[in-house]
Every structure is written in C-alpha cells, then in structure tokens.
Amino acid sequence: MSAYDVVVIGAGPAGMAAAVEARGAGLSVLVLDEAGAPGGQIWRGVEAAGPSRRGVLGGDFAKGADLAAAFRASGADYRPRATVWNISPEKVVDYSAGGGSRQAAAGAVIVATGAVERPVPMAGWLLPGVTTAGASQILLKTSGIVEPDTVFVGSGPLLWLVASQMVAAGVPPKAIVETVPHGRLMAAAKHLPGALKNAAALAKGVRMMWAVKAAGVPVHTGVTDVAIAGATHAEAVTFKGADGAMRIETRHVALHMGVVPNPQITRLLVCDHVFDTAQRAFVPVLDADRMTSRAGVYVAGDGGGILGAAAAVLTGRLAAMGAAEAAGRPVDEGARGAVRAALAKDAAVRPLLETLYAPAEAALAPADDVVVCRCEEVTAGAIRHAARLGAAGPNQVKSYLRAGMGPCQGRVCGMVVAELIAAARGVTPGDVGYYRIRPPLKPLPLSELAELGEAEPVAAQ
C-alpha cells in the first residue's frame, strides 16, 4: 500500500487547483480521476479541443487549459480512469483502476467530486430522447454534437450557458421553457447590491441571455405544468403558459433546475451536514481552511456548496493549503487571505441566484405517478404513502420500497426522496436526513477484491 500526504479525488477545477497547491506545498500527491484526462465536468475536454471547439465553449472553458498544464506539469502522481469506492476512517482510499482494485494511505485527503444536475422528475422524464443540459454539454464538449431540435427545461445559469453555446456553435436550441415563476425576479432584486461586487459574472449572464433571444429562440417564460408527450420516446414538451396551453415538437429534450453538491464521500465518512435552505441541498460542515468534521478530511468545489468554476480553483487552493499547514509545512498567510477575500468575491452573486433560480415546487414535489427513483421504479406517491405509514426518513423508505438500493446509490433520487418525505410529515429535508452511504460507491466487480491490496510503487516524493 502506498502513502501520499495528501490524496485529491477528482481532477476538475478544485482537484487541479489543489494537487498544484500542495505540490507547491512540498507534499506528495496522488490524484485519483474517473476520466480519462484532467478537466472534470466544466472543462471537459479542454486538453483536446481546438480553437474552434474553445471559441464555442468560450473564454472561461479556454482558462482550464492553463491549470491543466499546470497539473501536468506539478509532479502530482495522477491516475486517470480511477474510481474509489471506499475511503476508511483512517484515511486509507480503496480504489479501481485497470481492472483491479488498490490502496493508497492518505495523511489528507481532499474530496473534489464537485456537484451532480438536481434530478428533475416530472411525466415523460424516463423517455429516450430526455437528458439534461449537462448531458448535451458533454456532447458538445467531448463529440461536437449537436441536436437541432433541443428544447430545454426548466432554470438555471447552466441552462443558459449551453443554450449559448449552441448559438455559438450554429445550431440554437428549437425552445426554451422557463420554469422561473413570475416576480421571483423581483425576489432575488434585493440581492442585487450585493451581487454588484461580481459584477462581472451578472454581465456574463446577461452576455449568454442575450447570445440565446438574439438568435431567435423563443423564450417561454412563467411556465407551469410541464410535461413531456410521447410513446417510446419523447415527441414533445407541453405547459402552460402566458397564451394558454401550449405545445413544441421535438425528440430531444434537456431537463435542468441547477446543480447540488455530491455527498456521496462524505457521507461514505459521516462527515456532518446541514441542510441549506437557499440551495435546497445538503452540504457538509466545513471550516475556513474547508475541512470538514473529519480530521483530514477536506472538500474543494461545489461538493462543499454550489460556488463555481472560479471559486472551485480557490477552495482548491485554500483545501491544499489547510493540509499543508496540518503536515507541517510553512503557509503564506499573505496568500491565503487573498485567496479567501477573491472567494468571498466571487461568491458575492450567489444570493441572486440561488433565489432567482431555486427550483420549482413541481421539481420538489412532484404528482404520486412520476416514477422519483429510476433504478427500482419507485413512485412518489409510493414514497408518500411510506411516510405517511411512519417512514422517518430515507433509510427507512429505502427498507420499505428499495428506493435508493439501485447502482446510483441515491444519486438521482435522494434529494426528491428528503423533500417528500419532509412534505409528507410537516418538517424539514434537515430532519428527515439523507441515505446512508456505504462502500463500494460504485459498482465494482468481485474478482478486484481478490487483488487488493496489492503492492504498488512508491510514491515520488
């Protein structure tokens, strides 16, 4: 078994950020990535694409090419195409990587896995032809693809953001259909004076709204009732809106209400959490230098609360950092209060939108047959019935119906689950908790363990 001062999970803007901190820092680093090459999620990718593909991805997928070289270039041990599915109290990392599994001993390790799209079930969600707007993102950041006749659904800066950059790559999105109701605009005002201080992320997004109704796509706004029509797959998307019922044609349909973060790890460590109101999202408990109730545990990214590209580098930064001075090792305090001032900068217009764009009731709380849990079929009337007959959370409604018992793990339906349950009984996501995680996290294949632990190199230090 190898030992690495810190263990970094996830090579996205915060894992990246993080292996060149603590490298700097003088510290051994192991990085541990399900992809195939550094970029998680925001810049996927961006090692590979050509200037076209970045004029369309835009100026801020363009900057993960520098952190990414950087990466390279840090002498971090990285290990692509690696999944953990276990860590332990004691910080051991259990992980699969060509086709076996290994271990890796972590004096720290810093949970990077960033954020998963909030699930959005309604009636024809299950449909071929249904995605979400990460989804079609990932097509067009990995393939170039495009489908003409998209309609999305629903609210968010991602939605706009994809919805512009297929304007940019030539082919615009067929509709969007907005579910933000009408005066949360008004709601989210009295942020404004705040948010004023990033400035510069507002005029982006009015940049990307502006990009998407110059290009001619209609633009339905206040819209209720959502659903998507269709046999064997979709056919097309029906609300209600300011004309009355309405309709658009299409077979591709991409679902989007924001993002929340990934628990999976931390609760894997029962790390403590909290329920945030404002994101409608569990979070865990983190500390200036972002290390959660675990000693040595830490969280960089969205993982620790939806912030962004630009303030997952920082907590990266700030997560390294924290493990650094716990090893020993000199901080330049100079450098960290500029790097939490710059984060509490950029985090400057999350009230806005986080109340400008919180989900819709519909999202939360959505009609006894819309299937919630996608792996075992489970209703959320089903799921209502369960806590109605005394289910006090979703450990117990995953005993009673094997909600959450599928390969996802909760994935998907473990904040719809939180939210109806809470609904059911008169109280709050935070009291009825969330599922229990517990190891592996992922599939994993029972020849691997048979090789665990195996002898590995040790590590450059």
Contents of the next structure:
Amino acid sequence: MSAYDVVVIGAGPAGMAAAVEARGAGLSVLVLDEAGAPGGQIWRGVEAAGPSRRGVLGGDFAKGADLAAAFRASGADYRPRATVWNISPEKVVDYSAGGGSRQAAAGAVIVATGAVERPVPMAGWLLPGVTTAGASQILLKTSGIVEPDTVFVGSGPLLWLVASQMVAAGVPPKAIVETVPHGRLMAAAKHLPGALKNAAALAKGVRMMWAVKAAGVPVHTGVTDVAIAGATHAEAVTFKGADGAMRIETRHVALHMGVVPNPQITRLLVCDHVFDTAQRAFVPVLDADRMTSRAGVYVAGDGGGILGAAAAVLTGRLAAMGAAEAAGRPVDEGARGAVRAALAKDAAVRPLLETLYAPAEAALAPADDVVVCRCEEVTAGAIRHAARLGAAGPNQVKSYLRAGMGPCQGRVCGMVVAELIAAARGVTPGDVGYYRIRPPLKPLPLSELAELGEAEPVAAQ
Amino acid sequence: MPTRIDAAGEPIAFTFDGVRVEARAGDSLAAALLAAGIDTTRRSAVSGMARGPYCMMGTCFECLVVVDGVPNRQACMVEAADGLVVTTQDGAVDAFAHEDGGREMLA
Ligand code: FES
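In place of the form predicted alone, the structure of the form predicted in complex with its partner chain is requested.
Below is the whole assembly, all chains and molecules, this chain first.
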C-alpha cells in the first residue's frame, strides 16, 4: 500500500487548488479522479477544448486551463479514471483504476467531489430524451455537441449559463420554461445590497439572461404544473403559464433546479451533517479550516455547501492549509487571511441566488403518482404512505420500498425522499436524516476485489 | 438532431446493438450515442421501461450498457474507442447482494 500526506478526491477546481497548495507546503499528494482529465464538471474538458469551444464557453471556463496547468506542474501524483469505492475510518482509501483495485493510506483526506444536480421529479421525467441541464453542458464541453430542440425546464444559474453558451455556439435552445414562483424577485431584492459586493457575478448573470432573450429564445416565466408528455420518449413539455395551458413539442428536455452537495463520501465516513435551510440541502459540518467532524477529513468545494467554482478554488486552498498545519507545516497566516476575505466577498451573492432560485415546491413535493426513485421506480405516493405507516427516515423507506437501493444508491432520489418523509411527518429533513451510505460506492468487478494490490503511482506530468 | 459545433477529435467508430456508430476521439460512449440520435440505452430492471442517459456525470446510472461483454458499464464514463462492441443492458445484472437485499452490481 502506498502512503501520502494528503489524498485528494476529485480534480475539479477545489481538488486541483487543494493539490497545488498542499504540494506548495511540501506535502506528498495523491489526486484520484473519475474523469480522464482534470477540470471536474465545471471545467470539464478544459485542457482539450480548442479556442473556438473555449470562446463559446466563456472566460470563466478558460480560467480553468491555468489551474489545470499549475496542477499538472505541482508534482502531485495524479490518477485519472480512478473510482474511489471505500474509505476506512483509518483513512485508507480503496480505489479502482486501470482494471484493478488499489489502496492508499492518507494522512489527511480532502473530499473534493463537488455537487450533483437536485432531482426534479415530474410526470415524464424518466423518459429517454430527458436529461439534466448539466448533462447538456457536459455534452457541449467535452464533445461540442448541442441539441437545438432542447427545452430547458426549472430554475437556477446553470440553466441560464448553458442556454447562453448554446446561443454563443449559434445553436440556441428551443425554449426556456422557468419555474421561479411569482414574488421571488421581490423577496430576493432585499439581498441586492449585500450581493453587490460581488457585482461581477451579478453582472454575469444579467448578461447571460439578456443574451438568451436577445437571441429570440421564448422564455416562459412563473410557470406551474410542468409535465413531460410522451409514451416511450419525450414528445412535449406541458405547463400552465401566463397565457394559460401551454404545450411545446420537443424531444429533448433539460431539467434543472440547482445543485446540492454530493454527499456520498462524507456520509460514507459518517461525518456530521446539518440541513441548511437556505440551500435546502444537507451539508457536512465544517470548521474554519474545512475539516469535518472526523479528524483529518476535509471538504473542499461545493461538497461542503454550494458556493460555486471561484469559491471552490479558495476552499480547496483553505483545506490544504489546514491539512498542512495539522501535519506540522508552517502556514502563512497572511495568505490564509487573504483567502478567507476573498471567500467572504465571493459568497456575498449567495443569499440573493438562494432566495431567487430556491427549489419550487412542486420539485420537493411531487404528486403521488410521480416516480421519485428512478432505479426502483418508487412513487412519491408510496413514500408518503410508508412515512404515514411509521417509516421515520430514508433508511426505513429503503427497507420498505427499495427506494435508494438500485444502482445509483440514492444519489438521485435521496434529497426528495428526505423532503417527502419530512413533509408527511410534519418535521424538517434534518429530523429525518439521509440514506446510510456503504461501500462499495460504485459497482466494481469481484475480480478487482480479489486482486487488491499495491499501487504504482503515476506522476501528474 | 444534435449537431457538433466544431470538428475536434479523430473520427472513430464502435457498434451499438450491432449498428455502426460514428464518434470522435474524446467522446464518452453516451455522448457518441446521443450525437448519433440514440438516447435509449437500457431497459429498466423493474418495469422494462426504456431509459437513457440522464446526468452524463456518473451519478444516475441510467446509462448502463454492456461493453465488450461486461455489463453495468456507465456509458457516460467510458470513453468511446474504435471497435468497441456495445449493447443495450436489458434489466439488472446482479452478481452480488447486500445482507439487506440491496442490489449492488458487482459484475
Ligand atoms: S448518464 Fe447518469 S450515470 Fe451515466
């Protein structure tokens, strides 16, 4: 088994920044990432993207290339296409790479596994042709693929970002169906003075929306009762809008209702979590150095609460500084103070975004006949019924109904299942908790388990 | 139909359910299939319903396919390569069960 001062899981903005910072402090670093190249989701394919694709994706995307270059030069051992499937309480990391399973002992673990999109359960969301908005963006970033027939449904900055990138690519989407309830803009407006501390982020948001509208993309706002029609494939989006009942024919629907921290590893390690009512999501409890309730386990980036890519770089640095300090290395307090100040400034825009784009009630409380657990096809009604019969939380619903027991292990449905049980019991999601997450985190061939062996690290260069 | 905004990546090809799929180097299998207009990649183990890629980032497991005879591969996480033989995954392929009856897919 190999041993490292720090094992970083994830090579997105937070993971790369953490690795660079930790290497700068003289620590030995292993970075494990599922993708074939650094960047994470936000900077996916950033090294390979040519000038034209970078132009379409915008300046914030291009910035990722600089960090990726610094990461490549950092001297961290980097294993792309590596899937972490277990971490023991002693911080031994099991991962699968190159057709075999390996182990690495970590002095500290920095979890930089980012966010996942909040599920948007509605009638028809299981149909082929329905993806997340993030999926549309991944297709654009990694393969330059765009679908002109796309109808975006939901709310949130990512939805507008992808739509504006499609416009920049010369292939605007067919329509935007926004579910932000009436009155939200007024409620969000009271956060405007605070948000102006990060005026650049606000200006970017306004520019994105303006570009989409200027391109003539029909934008339907304040809609309710959204459903996707189709028998064996998406055929149309139906909803109630300002002009009454509407139907837009399309074979490609991209759903989005914000992102939530990816909980798999912090839950696997049974770190303390709280339900953040502003983000409407579970977040791990972190100290000022980004350390969880488990000593030596840190969270960098959106996995510790949604703050976005710029903040992820900063929290990656903070986590690495914390790990370096714990390992007895000196930390430059001036630099640490500057990172914290930059983080506070960047986060100033969050209260506005969280208020404006809080998920619509329909996404948290879908109708009884809507399937919530996609893998096992468990409906919202069945989950409510189980809760009324006494299922106190997601784990009981799992054993009653198999919800969360399929291949995705609750990655997609977990948040909604907790919300449904909480509503049925008249308590908060924080009271009902979340799925217990166990190894293996991802399926792996038994043959790999059998040959658990020593890892030969691969240098980043 | 989806379009490509640039010509990046060498042309490659694999088969999906016996049909030749043109792709570009760097595509995931799922991306190549979607670009070719194929968005149904598995049938639900529960109802038999057609399903296809949903998240494209390894989270949802909706894109499970059989690659060169190995089931339960996430098409969005496997890079397309010349000559791969990819087929629809029909239902679940279970080779391992948790003590609580959980369907872990250790193939
Ligand atoms: S599309 Fe979600 S895991 Fe592949």
